[in-house]
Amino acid sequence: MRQFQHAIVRRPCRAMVDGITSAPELGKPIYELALEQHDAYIRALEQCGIEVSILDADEAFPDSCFIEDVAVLSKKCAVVTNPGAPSRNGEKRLIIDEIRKYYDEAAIHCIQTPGTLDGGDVMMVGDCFYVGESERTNTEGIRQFGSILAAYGYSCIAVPMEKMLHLKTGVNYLENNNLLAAGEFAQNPLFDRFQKVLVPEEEAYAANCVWINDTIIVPEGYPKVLAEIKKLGYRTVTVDVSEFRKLDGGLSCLSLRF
């Protein structure tokens, strides 16, 4: 099944070493290694049969390689978000020109203050979008997002959160009714309709995998999760993203896929 045709990524900037993190014990990212890992990530996207648009690094925004947070792109419309972290809010302005290459102006919408929304809190399941209410995404942002989606026949389900940074930090849809779930989302009744693959605590980071056209991109170094995904019959590709983990970033954070 070929659902995605394009991806947009932004190259890591040298300032990424000073990006936001909740895990300083992991150390600062090594910039040169991050570039190598980003190259491998782009190759993995291309192996999934999609065209990748590579945007230049922007030194004004240390976390701007995590491009997923600045937009939500669907088949019918694009939503430019309003990122909840003050140091990242300006990143939304960097993506609009690129989005205009793929969407008519009338189909591009923006979340307005006081609403906040991070793309990492949005999980698309067919025509339904699950949205985590987190420290970065608030109730007003979800309300605006739901209103935009409704005009295109999409639905929106808010997911209360307590512990994780983003919704997709701990839950990711793998299509075919399969769902990776970790931590606070493992037993959440909102996800009971799915066939859940429960991620063990010691491999919680690997809950953030990416499904693209029947291939699952899996972070390198998490053998239990990789084995469970292979049991489901998916083709898999592994990518080392250790330097991005130091900034609370995962595989999905590094691209917009549509």
Second form
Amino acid sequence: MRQFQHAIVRRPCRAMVDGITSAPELGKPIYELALEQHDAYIRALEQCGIEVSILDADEAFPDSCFIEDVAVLSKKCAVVTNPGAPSRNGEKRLIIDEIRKYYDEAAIHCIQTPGTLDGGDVMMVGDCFYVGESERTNTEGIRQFGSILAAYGYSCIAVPMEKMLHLKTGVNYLENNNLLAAGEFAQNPLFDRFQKVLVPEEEAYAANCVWINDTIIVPEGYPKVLAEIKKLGYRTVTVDVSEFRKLDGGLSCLSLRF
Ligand code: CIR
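Mind sharing the form predicted together with citrulline? What's above is the form predicted on its own.
What follows is the whole complex; the chain from before opens it.
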């Protein structure tokens, strides 16, 4: 069973109101409320027994609170990604100094152009990493990622994608062979080996929950998913992340856990 000791988060910046969104009909995020929700998210992480490193907001990058996308941190190595959205690509330079606090230089790798990769497309299942081939993550990015991982004895499985922003927008591993799956991933045979919790369409946003040391953080307002997760025997914590949802961001996007 894996265990996390640390998380890294980045405070939302005022410019987040201009972040990328596919759902403008939800309205712009309210910055002050986003800060309060971010505080609660940090408290939820801490309640799971991990130490949280809080990085300063960066006004140059509206989406930079979605720190999951800029790195993949595993037990043996760290991979700085090459984010596929042009307005977000420079975020990769903001994370490297923080990563150096936890990893030897030799264990830090970078995805290089023309490869692109967003951390939101990477789902870790033990020593195997599922990687969504999305609008943000391309075949070359997955190839580079797979070859970095192979040197550490990890494997990599590419997951073709059609609609969702990131792989973990729709599928998340809860350990103990349990998997939350929504929409295009619900029937994907690549995930048949798992005990699947199928997420109903009206609660699709809650497919993005976070497992931390046997607690599941669940977004507030999704009672069916919450009930299913409780049924599996997990301790749960709910956090309202409505303001991040307006930018297509889920719970996992807001932290790097390792
Ligand atoms: C973006 O479009 O990049 C941000 N507005 C949302 C990123 C969400 N990140 C994630 O799913 N890992």
